[in-house]
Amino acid sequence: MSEYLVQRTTTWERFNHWVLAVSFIILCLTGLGFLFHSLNWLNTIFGGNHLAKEIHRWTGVVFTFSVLFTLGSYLGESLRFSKEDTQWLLNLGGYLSKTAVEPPQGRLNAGQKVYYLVVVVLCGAVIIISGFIIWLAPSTAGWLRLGHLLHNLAFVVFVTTVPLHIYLSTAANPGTFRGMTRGTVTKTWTKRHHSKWAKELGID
């Protein structure tokens, strides 16, 4: 008999997550092609520099809406921190110790809340606003320098944290990834990683 499954994400949350992920990959690849001359060959995948620039711009619009749509799904919960969340952050979720006990967590753990608020919301806002500055603001040296500086700083944050996010959602925590593909996780996984949420759901 298969293990009892818990609904973790809605169809809309999964759809928007993958729109955000795919748009990020396209933006990253085209952006690298513009940022580093040695990687300019990447833009040949998108039909050359001119077409790659247009793809980058309009994919940025998709990315913008996708980030905005996440606010309805995660912002409220991410802003609510408990003492268990503080404890989770102090021991980094127990990832650096084989004996650490993970404090009870809700549907989102403290690390996911911080990642969402800092990377998706804050850095997302910076990279979106700076992108529109580069695209639409008056072509003056000051505006362009500011736009490129902010855009590149936010880009560095994204390319260093997204791989960690992928690792923690797959190899580091088996069973997590299915929450963003099938929408469900097992009862055992829920109790182990999000015991506070499991209790709220009546799972014993």
The other form holds:
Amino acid sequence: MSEYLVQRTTTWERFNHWVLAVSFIILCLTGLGFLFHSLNWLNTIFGGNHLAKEIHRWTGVVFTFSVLFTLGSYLGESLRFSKEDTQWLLNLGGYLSKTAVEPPQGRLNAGQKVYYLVVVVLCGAVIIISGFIIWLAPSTAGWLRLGHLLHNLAFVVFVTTVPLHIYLSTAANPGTFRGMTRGTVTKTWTKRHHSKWAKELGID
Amino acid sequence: MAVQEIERQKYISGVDVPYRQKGLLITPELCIGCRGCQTACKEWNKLPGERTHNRGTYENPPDLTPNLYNKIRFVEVETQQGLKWLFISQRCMHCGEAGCMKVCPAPGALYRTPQGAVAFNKDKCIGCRFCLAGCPFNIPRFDSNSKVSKCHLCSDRISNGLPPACAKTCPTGAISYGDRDKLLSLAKASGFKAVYGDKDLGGLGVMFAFREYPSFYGLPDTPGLPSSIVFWKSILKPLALIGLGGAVAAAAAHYITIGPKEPEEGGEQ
Ligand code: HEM
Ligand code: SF4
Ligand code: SF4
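Since we've got the form predicted on its own here, give me the form predicted in complex with the partner chain too.
Every chain and every other molecule in the complex is listed next, the one we just looked at coming first.
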């Protein structure tokens, strides 16, 4: 590796991230096709409602495993919350001004930790469990209403936050995206965005 | 009414059947519990019989099934004059504001016929069972392929000018079929002050002339869409689009105003 670079993700993490992202996008498109009759043409692309239903269900199974696999990579660190993390959240990571300084962050910043815990883990669990309820629970109004409500609640959180995640990890922070493609980021990037982690790695 | 006028009415009212023409009026006090309608329905719709066991009541089978669209419910009430039997036909109400149609994700699986019935098309049904979640009356049932089954007001008969099999068979006039307005005035003329389903849920296609409280017969006194479905329809569904659009717009606005966190001076990113 070039002396300017730092290993940000393992091959496994990257592979699983893209399984997660692609499965999510398929779920999202078919889900929208089911939710809005005006968007039902989306499911025509997936071969019609019958095939789209099967695709939605089995992609949900892939998504479930993928979410479970992220636990090993991010859960431990996301649960370790420091004083700097609180500061980071209070000034919203400096995103609302051109001059704000970011409090030193570890390998994951506080926003990433919150995104991981609240969206991926919590809403992920809700959307997964409710999905299996809709699929497999007995045909009673009670079960189906519960499943339907929870699935839609979690969906609203996902469609509102995932675009922000995509923006923040691409256009908003030049140099970040390569961490999920090539797996490396520059030392300058690391010092700028994750100075605590940089220190731990011994980057001056 | 011309098709365009129907479409226009749908659009302005938000209810999909202001134009409903036909319906049933059920007068439980005229029902003698013969279950002729239950049998005629199975006969016309070619629904096979099902083996049940004696539960100590004449009410049989115990509940609607994918092979039973219309069932006479037997209710026993103790009164001062002794035990009283109440009979009521339990089946799809062909709601004007049909919860089943609102939640169905497969357009055309449930559809409104020109006479105002809520009919189904098993070829389009994907078997998700959401229609049961949306129904205020616990009506849809699912066959072995998980496809929807329920009363469709004999849509194949009424579209050809025939009454539904149940109404045709009923020997006492407890089930009568006709123009909805006429049925309503008929009930009022017979001394029923209020008709169940006159205005509820956008007007039910199956209305009831009750002397007792609807709850005696196992129906909600004031029927309405399930609250989770109302919340979903009025809040969550719009929020999904607002949230998605808002997030994309917020990202774009941020990018062109505050802008990205540019690389440090001279730093290689
Ligand atoms: C096309 C869409 C997506 C793109 C371009 C994208 C991009 C990225 C990038 C570049 C990173 C690394 C951030 C860093 O190194 O600090 C990342 C991390 C991550 N992504 Fe994605 N992602 C996408 C979709 C998703 C989806 C749909 C999910 C989950 C539902 C997801 C979950 C995660 C998680 C859990 C992390 C780990 C750290 C964190 O909490 O941000 N990603 N993503
Ligand atoms: S089970 Fe069929 S009719 Fe019922 S909501 Fe699902 S697709 Fe629609
Ligand atoms: S009674 Fe239930 S199944 Fe029948 S139209 Fe109303 S909501 Fe749909």
